[in-house]
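Presented below, as structure tokens, is a lone chain in the form predicted alone.
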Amino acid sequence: MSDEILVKTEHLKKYFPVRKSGGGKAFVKAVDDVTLEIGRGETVGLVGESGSGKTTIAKMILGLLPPTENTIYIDGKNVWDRKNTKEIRKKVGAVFQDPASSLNPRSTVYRSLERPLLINGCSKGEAETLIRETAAKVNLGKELLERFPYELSGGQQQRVSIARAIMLRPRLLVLDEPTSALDVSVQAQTLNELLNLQQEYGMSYLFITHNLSVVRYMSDRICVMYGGKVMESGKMADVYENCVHPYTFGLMSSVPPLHPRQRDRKKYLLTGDMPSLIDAPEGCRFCTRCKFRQPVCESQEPAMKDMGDGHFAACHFAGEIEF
């Protein structure tokens, strides 16, 4: 494993067992053969429709869900080797979509921030110093520390969640829709704070979102998922400006143009629904919704095609389709 790579997964799978209506067992293939790398100090954006497997990957990286097959390495250590658990937990932090649900309503902000520090061996004096330093870095006023979560706005609650996640100076921060519950002006403040913190501490981010404008602003690389599989990945600029997978182009087409001159741009509107992950198509997962499909797409799963400079796409005709 390269010293430049912090997080690495290879052919990661997560299947959930379900009962069929007529009896017998089947499996929901929530994550199916996903390879992902996150470099040190890098932000990787994970995008895709609801149900594509983004949060499942995040939970496996955080150690909340065991993988069905293969594993995750953080800093060269196997996340699912029990002897590494304590060490890895200090290296990983998480910020979730709804900050109110991740804060104890019976504890003040100060107590919510203090508890993880005491559990990890800090004295009360050290904890107080660290809490006040971190609160200042995320623009959380000291007068808010003695309030309860319900006394805070959504943006203030999210700042508490970010402060709690970074206090132990993790190497990796998993951000699962961290700004979706906030209004636009507060979103911008939160994103800029995250960028400043990343630059100061050298953290890596796994940034999960539906908002393609946000992921373009935040990410160095992007990974597009659909039906539990990676459809396209590469540098942000390469994928955003020169995508080669029909699904990626459909996602990009769904973003409203910022300039009136872009209203006449080429579009590819996605229709239909994602197929069931219990009875997934034999070939390409996206073939049931793809207007460019050929017989080979329905019978043969596409391999990841190297488009050059770290740009990959899982499409039989990547680079040949004119959108």
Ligand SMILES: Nc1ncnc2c1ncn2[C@@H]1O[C@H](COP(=O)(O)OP(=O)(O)OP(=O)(O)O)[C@@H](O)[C@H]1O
Given for the second form:
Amino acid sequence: MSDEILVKTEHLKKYFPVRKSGGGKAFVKAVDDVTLEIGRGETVGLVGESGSGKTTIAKMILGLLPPTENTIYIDGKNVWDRKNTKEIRKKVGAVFQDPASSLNPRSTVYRSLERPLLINGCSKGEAETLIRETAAKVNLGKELLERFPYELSGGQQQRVSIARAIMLRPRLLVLDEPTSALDVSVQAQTLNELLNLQQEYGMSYLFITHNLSVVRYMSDRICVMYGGKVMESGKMADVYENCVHPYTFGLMSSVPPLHPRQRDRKKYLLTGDMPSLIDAPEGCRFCTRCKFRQPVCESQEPAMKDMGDGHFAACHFAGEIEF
Ligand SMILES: Nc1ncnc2c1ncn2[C@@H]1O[C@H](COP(=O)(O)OP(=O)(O)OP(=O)(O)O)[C@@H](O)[C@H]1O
Ligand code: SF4
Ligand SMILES: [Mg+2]
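Now show the form predicted together with this ligand, given that the preceding structure was the form predicted alone.
Every component of the complex follows; first up is the chain already shown.
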């Protein structure tokens, strides 16, 4: 594994067993053959409609949900090898959408921040120094440390979650819709603070969101998921300005263009819903909604095509379709 790569996973799968309505067992193919790399100090944006498998990937990377097949390496260490658990826990942090649910309502902010430090072997004094330093970094006023979560605004609660996630100075921060529950005015401020923290500590981010404008602002690279599979990935600017997958084109059509000269570009409005992942289509997962589909799309799964310069797309006709 190259030194530049912090997180690597190949052909990762997560199948959830479920009971079929008529009896018998079936599997929800929530993450199905996903290959992903995150470089050091890099932000990879993971986007896709609800149910496309984003959180499931995040939980596997964080060591919270075991993969069905294959594994994840962080700094060359297998996340799912128990002898690495302690070391990996220090290297990853996570921030989720709803800060209130990830904070203990009966603990003050200070106690919530202190607990993981003590568990990781810090003395009370070391913990205090770290807490004060980190609270200042995330603009969490000293006076808030003795409050309870319900006494804080949503933005302040999310700052506590961010402080807790970076307390042990992780190499990777997994951010799953970190600003979706916040007021618009607080969103922009939180995103900028996250960018500053990344610069200061050189962390890598896996940034998960539905919001394409946010992902464009935050990410170096983007990975577009649909129905448990990666549809397209590459450098943010390449994918944003030159997407080659019909699904990405559909998603991109829903956000305003960056340049006024692109205002007249064609749009492709996505209609319909994602099919059930229990009976996922045999060929291309997107074929039930794709207006460019051909007979081959229904029977054969498209391979990942290399479009050059780290840009990949899983479409039989990638690069041939005129959008
Ligand atoms: N424990 C579980 N058992 C069965 N199915 C599950 C389980 N957890 C998730 N799923 C299914 O796996 C698929 C992917 O879910 P996931 O939460 O990863 O999607 P997501 O992309 O994060 O969606 P959202 O944008 O709504 O957060 C969905 O079909 C979901 O219903
Ligand atoms: S493989 Fe076929 S159905 Fe799938 S995105 Fe490409 S054109 Fe559409
Ligand atoms: Mg999710």
